[in-house]
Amino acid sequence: MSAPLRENRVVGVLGGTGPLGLGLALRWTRAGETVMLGSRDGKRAQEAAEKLAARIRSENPEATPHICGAENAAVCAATTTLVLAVPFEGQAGLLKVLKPVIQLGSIVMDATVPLAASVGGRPTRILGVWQGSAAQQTAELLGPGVQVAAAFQNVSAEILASADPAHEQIDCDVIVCSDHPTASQVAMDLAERIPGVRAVDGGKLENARIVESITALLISINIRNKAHGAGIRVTNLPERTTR
């Protein structure tokens, strides 16, 4: 990917103080990525942005960490590149608040799972969406003004956050699903920004059900096997270019 598409970009994490939401953004900053966290409470937001600046600039005295936080209405005003990381019974209403805000052109993508409490309360089974996926109905909602990508759904927030330096290397693909090649490219930019990450093109956005339900496979997965962050690997594909 080439540079201009990083030149002055801030990330806005919608549903930015949630356990993947966090973690993406602790990764980004990181990479010298400016975040902002968005949340319903603009001083939660704020306070957990200043809580990840700490932890950077305590295992990097010379990091100089670029994120805040704000509601997430002001997020959507400030960056046209949103990531949204929120659970999936709060999808739906979160963006028909959002929707005036969000400003046209901008890229939207879309973590969301549609995951239901089996029995026991694990979240191991997968809902039916009417679109066909979490993605395909965040695409509806925001009407066609709005590019959205497919992304990050089977990436372990717990190991994103972890302070565990085994896992400073992300062992997992994130794949892109989207209608919109803008959209993959920057999606699959930002993947990659996370040491150890590999992102992989997944085709259009109607794919997305399938990526959304790996993540009910993992969790049944880290579940059998008193593991916390399976992730995937697709194996056999060709070298890409450096982005």
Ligand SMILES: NC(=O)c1ccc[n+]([C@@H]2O[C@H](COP(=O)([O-])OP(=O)(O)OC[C@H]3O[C@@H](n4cnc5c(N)ncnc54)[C@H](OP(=O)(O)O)[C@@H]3O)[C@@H](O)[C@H]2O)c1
Second form
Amino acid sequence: MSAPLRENRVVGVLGGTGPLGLGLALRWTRAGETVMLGSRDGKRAQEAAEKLAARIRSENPEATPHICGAENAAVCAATTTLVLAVPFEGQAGLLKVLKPVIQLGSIVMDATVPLAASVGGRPTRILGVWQGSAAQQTAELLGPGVQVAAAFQNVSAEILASADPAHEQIDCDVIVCSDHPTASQVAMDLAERIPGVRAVDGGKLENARIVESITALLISINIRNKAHGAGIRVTNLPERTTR
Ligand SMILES: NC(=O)c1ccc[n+]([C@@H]2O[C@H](COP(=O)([O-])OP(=O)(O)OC[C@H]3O[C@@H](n4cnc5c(N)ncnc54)[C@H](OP(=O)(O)O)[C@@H]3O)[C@@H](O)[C@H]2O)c1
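Next block, the form predicted in complex with the ligand, ref. the form predicted alone:
Below is the entire complex, every chain and molecule, led by the chain shown above.
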């Protein structure tokens, strides 16, 4: 992605007080992105943002982290670059509430995984989603004025947030699926702002169903191997995959 497109970008993370939102925000803020954490409770988001900023300053006293927190609706009003990081059971309800304030032309990068655990089932099972995937549900709920990309479903929040130097580089590809080239480009660019991550163009949004399922598989692999944060790599690709 060209530098001018990045200029003045504010990355709004809806559900940014959870492990995934915080992990992504940590990595992006460290990389120099301006991040706005969203929450149903503005104060909770502010406190989470202050904690992340303090962590970054303690790691590097020279750093000037650009991160703040606000209610989810205020985040949508403030930026058109949004990441959705909420549990599946809350996804549709939250989007219905936020739809009136999500700006036309916004890019929404959806990390939601419809794990059965979100409705009391097993964490290794995926729920059937009428639209095909959680990301397609997002696209349907937000309508044609918003560009949805599915991304970040396979990256471990625990590894993103880890203070272990061994996890400074994230050993995982981020597969991006979207029907909108600009949304794909933005999601792939943000993915590669995370050290070690390679973004892979995964094609149309309908492929999000497969990527979401991989997360359930990775959880199962973690359990069987007593591991945390298993990730995926797609091999034998040329330097950059584009459509
Ligand atoms: N954790 C991971 O390693 C990981 C990795 C890849 C993908 N994912 C997927 O990414 C999403 C977020 O994961 P997470 O582990 O960060 O989830 P989480 O902790 O369950 O939730 C994230 C945030 O969403 C908000 N939230 C919770 N219930 C909500 C509801 N009913 N309506 C609206 N907002 C609600 C909460 O923020 P407030 O209470 O502050 O509003 C919470 O802090 C999930 O769909 C998950 O499957 C997770």
